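Form predicted alone, single chain, as structure tokens, below.
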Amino acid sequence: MNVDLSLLAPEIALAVLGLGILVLGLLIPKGSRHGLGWVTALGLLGVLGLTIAGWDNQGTLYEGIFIVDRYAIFFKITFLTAAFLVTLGCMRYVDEMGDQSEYYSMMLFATLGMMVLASAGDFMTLYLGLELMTIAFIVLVCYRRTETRSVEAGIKYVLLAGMSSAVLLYGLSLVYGVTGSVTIYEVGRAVTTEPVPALILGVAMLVAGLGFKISAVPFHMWTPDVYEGAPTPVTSFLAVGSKAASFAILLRVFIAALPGLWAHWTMLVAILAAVTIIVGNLVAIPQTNIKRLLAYSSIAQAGYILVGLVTASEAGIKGVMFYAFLYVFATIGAFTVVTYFYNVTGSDEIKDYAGLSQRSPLMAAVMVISMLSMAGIPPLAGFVGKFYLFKTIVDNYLWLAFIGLIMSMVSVYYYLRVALVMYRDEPVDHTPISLSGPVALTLIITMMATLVLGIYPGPLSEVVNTAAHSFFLP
């Protein structure tokens, strides 16, 4: 069997980088590890360049268990972009925590898990990628091991992640039992429109297992506590990377492996999306902690992205991919502000953001732009993303589009509440907040991307069109 290892080049490079950072941490004395963040960031840029260079290098490995198409490559670019921005924005935070090499290597292994997940062509590769990502995140969530909240978040995450993985695995085994195959596209050919009870049960378990990973209601119970307790850069990466990876495999499993059952699961997904949008936005309103507010906001965002799965069409896949990419910039922009603000003040309470516009105009501007983009206000990127998603459902699911639009208006209230505190209230401490170079660079990149993708979405839209089209060409 001829194996084209060039298809695996980004994954191999990322695995070598992760192990290299771990070994460097053992060789470099403890007080001299401050440069590891830059090594990680530059390494990620290199892997990102390698992935982009392989845009036209498509194929499958090992008889279809590892798929490298433009759909997978686009998601890998999304994960690597997120990992680079999170690394760039958290260097000072990680230096203060210590144990830099372990932190950065775990981030790289989580990214590697996401990349394997995006290319998974069978259930075993899917589970391998999912567990690699999840176990790395479990270590990262409880990284501040001297803090009770961080350890508590880690325990909650490991228990609930284990339970959701078990449910997902049982669902996959039921699908395998009925179809006789673990390869996704072969399962798609074996599944008929006449459902078997065991297969319906398997699909329900897949919805529950993957619903946990994307924080869909009612599988969202872990999200606020874990987001609040975890180190803020980890929360940021969990919100964008883990969610995007879970959506990548959710689309692959439901649209490629279970198209014959579309009539049976589409209404379930529509209801799940509606409930997630409503609960996420309404429960965000009374929050006083910025990380909990962003946690419920991310639950609502998962509901919006789920809308793209409802129609199981190329347009729906395009909407999911477009939104997942621009969501990276808005979320990382907001969480980088939260990370740096916590570094300076030691607080995550919204009331302590009073007068931030006077202390750091750039931080306040990025926070407002990121939040308004998440709310879907034109001309920001979030508006274009929601337009692509809702455009796919207006013909058959107009009620869901109305729920999405109404709840987007509701979300403006709690996002602007934070803006009011930053711009209207007087600060208790008038000391200006000076930004370090990497943090300022991260904030400028995320702000500019959010503005440019909103005003001029054409080029990205064309790339996403190509990637979504490749999904249906196994």
The other form holds:
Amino acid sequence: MNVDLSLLAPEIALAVLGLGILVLGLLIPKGSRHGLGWVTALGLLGVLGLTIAGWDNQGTLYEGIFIVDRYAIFFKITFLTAAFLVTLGCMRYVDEMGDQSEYYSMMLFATLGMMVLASAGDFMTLYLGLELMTIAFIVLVCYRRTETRSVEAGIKYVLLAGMSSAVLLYGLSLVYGVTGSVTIYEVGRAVTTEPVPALILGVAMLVAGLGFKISAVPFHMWTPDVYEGAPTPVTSFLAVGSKAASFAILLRVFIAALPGLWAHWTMLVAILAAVTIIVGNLVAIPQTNIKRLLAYSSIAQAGYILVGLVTASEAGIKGVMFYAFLYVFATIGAFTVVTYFYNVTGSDEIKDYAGLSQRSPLMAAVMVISMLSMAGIPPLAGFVGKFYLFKTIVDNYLWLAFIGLIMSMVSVYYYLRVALVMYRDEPVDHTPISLSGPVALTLIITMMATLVLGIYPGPLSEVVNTAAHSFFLP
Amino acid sequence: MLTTISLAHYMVLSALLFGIGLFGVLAKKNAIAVLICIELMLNAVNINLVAISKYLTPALFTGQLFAIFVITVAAAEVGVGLAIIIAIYRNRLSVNLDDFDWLKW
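Having looked at the form predicted alone, could you now put up the form predicted together with its partner chain?
Every chain and every other molecule in the complex is listed next, the one we just looked at coming first.
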């Protein structure tokens, strides 16, 4: 069998990097491991370059179980960008936590899992990628293992993740039983519009299992607890990477493998999206902890992205990809501010952010821009993303578009409440916060990206168009 | 007279096992018991996969292969799960899930 390994080059490079960091951490004496963060960041930049260089190199491996199309490559670029920014922004936090090498290598393995997930062409690859990502995240969530909160978040995550993957697997086994195949595109050819009950049950279980990963309501209960308890950089990577990867496979499974059942699941997905948007935004209002606020806001964002799946069209896929990409910058910008603020003050409470604009204008500005982008205020990137997503459903699901619109307005309220605390209130402690180099760089990159993608979305839109188009070429 | 065992028998067994596991995950208070119930659910999946492979696609070994992957990954997951349970026992001297209410809605 002729295998074109160049298609796998980014994954191989990332696996080597992850193992290399792990071994390097053992070789280097304990006091001088601070450089590992930079090695990881530069390595990720290299893999990112390799992935972008392979933009024209499309194909499938091992009889269709590993698909490398532009859709997958675009998602890989998203994950690697997210991993790079998170690594750049969290070095000081990790130094204070100790054990740098394991942390960075787990981070890389989680990224590897996401990349495998984006390329998965059959259910086995799907499962392996999903679990590689999840198990690495479980370890990361309870990384501060002497701290009760972190470990408690870890146990909640491991038990619920285990349950959800069991439900997902049962759904996959039912789909396999009905169609006799585990390859996604073969399943797509075997599924007819007249379904048997077992297949409907299987699809319902797939929705539940993947709904857990993207934290759609009513499968969201773990999200606020895990987001609050986990170390902040992990939370930001969990919110961005894990969610984007789960959306990548959700689209692949539902649009490529189950298009025959579209009439059956489209309403289910529309209702799920509506409930997720409403609950996420409403419960975010009374939150006093910034990480919980961002957790609920990320639940609401998942609802917006889910809208792109409803029509199962190329435009919908484009909306999801565009939104997932710009969501990376908004979320990582906000969480990097939270991480650094915690490093300096040891607090995650919103009231302690009083007067942040006087103590550090850049941090306050990045926070406000990120949050307004998430709320979808023009001219920021979030507005363009929401426009692409809701444009697809205006014809047939106007009610869903209205819910999205009204709830976006509601979200402005709680986002601006944080802005008000930062800009209006007088700080208790007037000492200015000086930013370290990598953190300032991360903040500037995320802020510029959010602004530029909002004002001038054309080039990215073109790229996303070709990527979404490749999805329908088997 | 012996009745032959068909695919339906295996599917019913697996559905029952899955149901028992799911009930256990939701009802049990002990973290280790919950982990065991997750294993029950995964084994229900394995029965499904192997039976389907035997009856529907006997020439291919897709289902068996899948089951082996599931077993391997489940072992890794349980390893991490037990490590976390040990860590939380050191912190809280308990493995009862009702005691872990530090993080609240």
